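Single chain ahead, by itself, as structure tokens, in the form predicted on its own.
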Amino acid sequence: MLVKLRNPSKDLIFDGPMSVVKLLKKLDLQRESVLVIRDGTLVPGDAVLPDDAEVEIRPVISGG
């Protein structure tokens, strides 16, 4: 599985399949602080990502 982190930009490879929650735990990221995107679509936390998945993880940015 190819994981593209944003801010800072970094590409990582993980063996799958793996749940979004497990992936974020491996990356030491909080689910509430990031968006997980696959094929242009937000991925829910309980989804399982296949070995051949390519996902992007972006930080949540809020403004006012």
The other form holds:
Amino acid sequence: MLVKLRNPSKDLIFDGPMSVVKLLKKLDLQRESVLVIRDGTLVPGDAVLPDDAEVEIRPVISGG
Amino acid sequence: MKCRVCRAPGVIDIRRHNANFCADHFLRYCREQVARTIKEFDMAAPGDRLLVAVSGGKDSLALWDILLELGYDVDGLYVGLGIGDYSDVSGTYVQNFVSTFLEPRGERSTTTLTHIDLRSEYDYDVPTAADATGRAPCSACGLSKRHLFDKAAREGDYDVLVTGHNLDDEAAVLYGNVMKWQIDYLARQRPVLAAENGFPKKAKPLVRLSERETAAYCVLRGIDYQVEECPMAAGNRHLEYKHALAAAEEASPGMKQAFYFGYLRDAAELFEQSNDGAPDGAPALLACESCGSPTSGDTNGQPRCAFCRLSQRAAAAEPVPVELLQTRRR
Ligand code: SF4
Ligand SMILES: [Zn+2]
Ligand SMILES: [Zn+2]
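Rather than the form predicted on its own that you just supplied, could I have the structure of the form predicted in complex with its partner chain?
Next comes the full complex, and the chain you just saw is listed first.
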């Protein structure tokens, strides 16, 4: 699957299927600090992402 | 994971409330939280005219949308800060919001957006002001924004100036104020401040929503916003405090909300009282000799406000591009 990180932008490839929780663990990200977005909507933590998925991982903490 | 309200598949979990929601019920939850906050803190009355300060980020755009959905009469104000591409892109998101969410409302909406540009109207931008005055960029930026928001609210005869500060922002500011025991700031850290001395009433209707929730609101509502960070934000204290609180929240969900709302409930009044008793109190305010805004004057007691001092110095300086300021500050 294609995983698009933001801030800074970076594309990563992982083998699917994999649950969102597991993916975030691999990336060492806190669930509360990001949203996982696929096809314009949110993917909950317990969802399993198929191998052909394309997801954006968007940080939500801003420093303004 | 099922929606707490309708049992349809959920798209978001809110750990501190131990609740999951589908998209529809999540949007409703956000609006209810804002309606409840406005009522609880007496932020606005029916018929009031509101002015929302919008930046192009998730919080202010979500707030504008929520207030309109709740039926408020609310206009937007955007200040172009001149922070390189970041500001250009931010302005585009605000414009897109207006054309996607406001214009299609047609005559149902009389909402307007006012755009103030620092460079074209005041002859300076935030990087140049920071460089010319030696202030931290966020300090020069905050001073400029506060002044222009206050002025616009006063001149436009608005009843309330609202801003998109969320639970994480307020908890982080509280954390910083406690760490440094800033008693005078603590005494004023309220989600609503009454109009006084020529300053407008100010309110923060998003204090019951975390920033993950305001971001999720935008995604589920289809609001595009500026996701990139402001290049001046890197390494600021506010961000450090947020990361510290995020770690605590991860270990015990609800901690942040308990910290902030516990403060408002049990401690804010104590700080207010102790500050009221200060012997010198607040100095009497004068009208700024160049712009007429209320001010306590400069160091020589001249009635000139901090904004006029900053903008005059910055306008006299050579423009400094944001990239150059970043290297100079490193
Ligand atoms: S991060 Fe600082 S400089 Fe950037 S917009 Fe926010 S307050 Fe202004
Ligand atoms: Zn539902
Ligand atoms: Zn002035």
